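Shown next as structure tokens: one chain only, the form predicted together with the partner chain.
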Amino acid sequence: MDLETDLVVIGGGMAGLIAGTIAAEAGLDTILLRKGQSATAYSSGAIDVIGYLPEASEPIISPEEGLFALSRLYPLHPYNVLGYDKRIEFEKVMENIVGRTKDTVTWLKAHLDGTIAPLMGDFESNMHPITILGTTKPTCLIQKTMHNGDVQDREDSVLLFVGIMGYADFNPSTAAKTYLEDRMAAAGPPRKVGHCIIQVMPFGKPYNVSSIELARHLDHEGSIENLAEQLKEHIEQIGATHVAFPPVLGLQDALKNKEKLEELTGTTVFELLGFPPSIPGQRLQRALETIFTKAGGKMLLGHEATSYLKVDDNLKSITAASPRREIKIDAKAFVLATGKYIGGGIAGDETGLRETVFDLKPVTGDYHSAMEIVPSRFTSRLSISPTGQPIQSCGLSVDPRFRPVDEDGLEWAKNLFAAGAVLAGYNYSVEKSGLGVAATSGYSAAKNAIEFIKEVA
């Protein structure tokens, strides 16, 4: 089977789905391939833009301030690529970076409104939501279900951490302890926290209860009332004003469920940031897929880009393979948004790294060739530290239009654009910049692809 389209997006995480949506909204015929899992669905579902400068120890107050600092100190960071448009005077670069990032954030908030993953927060200041470990992290946008109201501002706030029997992903007593110690050190409210365990048994058993079962169960009629009923006693006991849940408040109706719980208990209810399997991550993934298809994009799930046809410096077509068929798709432009190791865009063994679809040449975080590196030598001795693992900064180097380049700095094809975690030059885990880079680069790569297609026409 052969298809013809304007734009092919390879990869269906944050970067690919944003790129696809932008293109489809601009009227391009857009096909998106997604072979399987994406890091986007594993994420906590909060959108980081920039939380820390590399190796710094103080969180950044506002993403805007962070982007300024990055552009000075790390000119090759993917965020800075946003600025280098050829028509722009040098002084305007910074404005452009901030402008484009802000546009993306605004766009994302507007588009996800009314989906199952509505967002809140803004570009002016980072938020510090609480995680299931009882720690906090800086992030730019959270899902509305994660909004913890005035728990850290109200002098008399009392926070109750709620666990679910037989659900091992969240332990409310340790989270409560850890969070309280943190607040005591910061000398701020809440000054009192508590914890409790309630029973929710999607399958009638109080053990091996999973996130997805819980989320689905809470979407059912009547579950929230039952939850509120169980909570009342615990809330009264410690006089809780706020209630923290593991992020399982629903797959479809999480926000409605939160609001209903608040109404029934008279408290502020919110979800903590959690680990995979992550329901908010899945909500985000699904919401992005929804806006993409709504904009008219076509999604081919379970299809992997396996080979391509390139004539001179023009990428002509891509072959997408699924277990039962192979499709050749001709297109005018392509966006590569295949993610890093989890997504599958970059892979490697003891002899080096490679890009998996076009065999492009990956580089290290310092933009040296990563084709022959021994991965273990691009790691640090410390497992978890602000230095992070340099191997996580490897990926593709791109030109100012987000086109992957070879060693000479020349684009590999004039109509291939790349976005998201497949890019080199940043370590999202320590910077707290993952979904932000994916979103902004996806947004910009799509704009550039659209422009390219228009130019050619």
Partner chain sequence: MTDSKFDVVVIGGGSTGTAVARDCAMRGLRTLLLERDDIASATVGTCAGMISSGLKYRDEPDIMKMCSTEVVYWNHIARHIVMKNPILAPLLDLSDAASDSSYMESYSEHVEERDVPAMMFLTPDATLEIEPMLHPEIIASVYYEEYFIDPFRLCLLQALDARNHGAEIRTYCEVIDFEINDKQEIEGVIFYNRVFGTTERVTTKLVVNAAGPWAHKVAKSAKEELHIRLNKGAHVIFDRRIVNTGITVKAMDGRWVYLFPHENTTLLGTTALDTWEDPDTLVASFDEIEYLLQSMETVLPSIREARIIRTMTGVRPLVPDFKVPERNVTRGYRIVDHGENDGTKGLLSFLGGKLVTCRHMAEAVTDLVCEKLGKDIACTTHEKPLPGNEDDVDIIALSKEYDISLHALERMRARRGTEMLKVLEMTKEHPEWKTTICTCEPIIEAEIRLSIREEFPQTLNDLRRRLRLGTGPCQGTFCTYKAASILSEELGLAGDDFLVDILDFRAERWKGIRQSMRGEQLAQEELAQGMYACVGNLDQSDVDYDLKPWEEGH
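May I ask for the structure of the form predicted alone now, the form predicted together with the partner chain having been displayed?
Shown below: the chain alone.
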């Protein structure tokens, strides 16, 4: 079976789905391949642009401030590729970087409005939502279910952390203690924090309860009313004005469930940011897939790019395989958004690192060859380090149009563009920049692919 299309996107996470949606909205016939679940579905569901500089302990106040700092300290960071042009002055380059990133944030908010994962936040300042550990984290956009209202502004606010019997992923007592200590150190509200345990039994059992079971259960009719009845006693006991839940308020109807709980309890209800895999991450993934298909994009699930045909400087086709068939797809342009280690875009063994679709040459965060780097020797002994894991910065080097380059610095193919975690030069775990880089590079790769197709038409 053979297909012809304008654009093929390889990878179905944040970068790939944004690239595909923009291309489809521009009128291009777009096919997206996704072999399995993406890293986006395993994320917290919040979208970081830039939260910290590497080795820094103080969070970035705003994405714009962070982008300016990165431009000076890490000139080969993927964000800086957005505005690179040696013909113009630095100030104009920064305008390009900030403008494209801000456009991406605005585009995301507008497109996800009305989906199961609507966003809030803006480019002017980072937000600091509360996590399931009781800590806070700087991020640009959060899902509306995560907004904690005025809990840190009201002098009379009282916060109640709610745990669920049999749900081991969240300890409300530890979170309450950590958060209260943090607020006391900051000398700000709330000055009273409590915790409780309630019972939610998706299958009639109060033990070994998973996030997905809870989320699906709370989407069922009557579940929220039962939850509210249990909560009222605990709310009245400490006079809670705000109620924090682990991120399980629903898979399809989380925002409606939050609003219903607020109506029934008279409090501000919100979800905490959780560890991956998380329900908000799955909501974000589904919402992105929805806007892609609504734009007219076609998705081939369970298909993996296994081979390709390249003629001179252009990629002509790829072969996509599933357990039951193989499809040869001819296209005018391609976007590589396969992710890194979770998505399988970059793989490593005792012989070194490699890109898995086109056998492109990966580099380190310092842009030296990573082809002979043994993964076990390129990691820190500390699992959590201020400098992160060096192996996380490895990936592909790209030119100013996001086209992967070879050892000589020349584009491998004129019509292949890369986006997302497959890129080198940034350490998302310490920077808190993962989905931000994915979104902006996917946005830019799509724009560049559209421009290329118009040029050769």
